[in-house]
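As structure tokens, one chain now follows by itself in the form predicted on its own.
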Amino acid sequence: MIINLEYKNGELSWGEVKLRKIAEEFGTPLFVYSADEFLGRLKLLDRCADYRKLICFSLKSNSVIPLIREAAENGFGADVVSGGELFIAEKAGFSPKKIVFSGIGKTNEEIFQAEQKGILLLNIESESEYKFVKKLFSESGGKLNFGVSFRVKFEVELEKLHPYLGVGKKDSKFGLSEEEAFLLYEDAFKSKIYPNGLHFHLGSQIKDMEIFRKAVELAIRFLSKLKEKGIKLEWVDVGGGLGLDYENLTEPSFKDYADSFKPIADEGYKIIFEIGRAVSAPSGILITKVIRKKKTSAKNFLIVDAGMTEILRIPLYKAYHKIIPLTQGDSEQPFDVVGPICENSDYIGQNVLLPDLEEGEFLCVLYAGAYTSSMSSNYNGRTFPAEVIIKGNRFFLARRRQTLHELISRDQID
């Protein structure tokens, strides 16, 4: 359950700050998130993972430049998947050389500028990759400025996941097969490139652990085999991926997590967590007023002024978000929570018992700061909603709403 959110005398309040207070000031949809609540899950992993590691916070999952600006402040490495996110990571304050850079598909141009800006570790996922890199290290007289790993398909069973969330599977884009990164790593050491790094990442929405420790196994039975040709690497990234329950909001168990990886920390490497969803979106809310109530012989809707521009990842993985008002009611029905856009897909909750809220009385989306604002569109003309963090007793703008006007700056109007 998220830290503090309650209700004081029927209102919704997290710590001491009542949320009906933020939603009048800033409007509606609005992203809130709690500073403290952030910062504390990542504190915690930190403590739970006594060995040598870096945590790196995924920017994919929220990229709130006053909200991750926390965790480089308190020494805390970034995760980037792009050019973007690394500008975003430097815009922050994260040291460079707490940068680990992902993603299939990372450009020439984007591996130069890792390079330029001397980011601890590059995850090369294909052999073009490391084709350009081996160019690069040719190009700079045998010196990168960038450690290099290679991302490696463990084969492991994931639990019953939603098809895109499996990307560590032998059909995934994602990654290498142990054949091909093994031969890959022989020719960097070969070449000496020197590679230090080795880089995993099965999915995401993992709660089952064991899943976890079947592919720490795997892990270190390759390591062991690159340690035979004299390949002796420093880190390993074990990726993200930490589930959480959405609908019963319980918490996962970032002892258990860590514990999983110690096997590795044990061989004598130092870990690195691309940790996301399990530290953001607990940390996050999404606001939302009542704009109309609709009443059909089949169902009744409750349309709001949020909708898939704010939080896709329901329509796009059936994901399940849990919907309470700011201000508590007594008797409760069955309501289809529902978006503005034109699809019929756009929903945010079906079959939700709630009070008989009027127009204009407020709900709230719970675990929604993680791949929800870093998702967000202008779909339908839809301008992006403000964002606000919460730190003590006290709230102030991390974002603020996107204007009409800025709505069309890219086009070329005159």
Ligand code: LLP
Given for the second form:
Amino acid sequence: MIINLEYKNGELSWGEVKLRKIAEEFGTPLFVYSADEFLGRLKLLDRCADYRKLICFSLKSNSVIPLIREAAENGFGADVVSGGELFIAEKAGFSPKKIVFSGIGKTNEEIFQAEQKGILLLNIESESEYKFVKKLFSESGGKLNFGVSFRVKFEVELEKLHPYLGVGKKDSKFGLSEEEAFLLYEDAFKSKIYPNGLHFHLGSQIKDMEIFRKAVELAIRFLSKLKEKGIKLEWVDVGGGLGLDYENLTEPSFKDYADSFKPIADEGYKIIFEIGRAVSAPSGILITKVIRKKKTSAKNFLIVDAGMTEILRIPLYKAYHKIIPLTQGDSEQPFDVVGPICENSDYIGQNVLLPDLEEGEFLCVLYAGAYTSSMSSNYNGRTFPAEVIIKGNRFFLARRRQTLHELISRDQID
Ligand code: LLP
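Alternate state requested, the form predicted in complex with this ligand (shown: the form predicted on its own):
To see the whole picture, the full complex is given below, headed by that same chain.
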């Protein structure tokens, strides 16, 4: 559910703000976020998880600084996966002591950078990465300026997830098997590196809480095996992955989600959440304008000014996003809503029931705050769209539209 997004006198509004007004002022395609929805969701999880924890917002789902700054200012942490995201997190004001860093291909430089900044946890994903951390440890005289944790692949049934989104599987490139990780924990402990965290991330779009509960059982068994060896950790980073129903605009309850991890907290560990989508997707919409209407014998198309450059997740995962008009109409008929990009896969919705809109009218793509702007591209010479934030009853530009000059600014022309 998206709070306060509703039609008022036939015009779609978010709180007190009429969306048509923003679309006309800033142009389209345009991402619009509600800071209240975003922060409200983080605070809701915070209240539901009634145990010691740190909620780290996953910057890969959205990294628009004026939006994520809301999280930083309210004491939340950040989950990053690259030196770039680490840089963004710092600029947004996240304390390094609240930053966790995962990623299968962290470079030595990135690990070094994370050490310099003194982040909370580095989630190690391979033996080679561990070896570099060990080298860093000995070169710096037996101390490390970050917490060490290993990412473990607990084998839970993930078959129902999209093959690209179930990353905790045995044959995925991510993390370490329980056996591999156990040996590295032992080695680290013997070498006095003293790891203080365990990390797992099962995948994304998980709506069945049983999947999390199963992983929690396996994690507790693993933690007790470590304890038998004298290895007692402080943090258990349970990754992200809470899913949403993009068709009905509903989601599993945050309370049920938070309760799934309570057994780990009850064992005395502090929990880290790396939540992304469930916070950011419903906090954003994409507004797009109908450029052309094209009626053919096979189909009726609405050709709009947004496409796979702004919302790649539709063709990439055959994902569904609900599309509604900014102005309500009476009759409805099926349209394929397609982008202007030269690819057959460039569509936003197929057979969408919509009023018979005129060219120049606006459409709104819902649940567009996660993995959209952060995955956008300049393909077909398209400039990055503007992004606006609504906060209370005011709105402001968070990221301006990229200019044509910027599009070519990295090319050595003369
Ligand atoms: N932590 C790790 C280690 C991750 O790999 C991810 C997402 C998250 C946390 C956040 O997961 P979330 O709570 O957002 O599910 N582009 C895809 C989603 C890819 C997710 C990648 N990892 C999409 O558009 O659906």
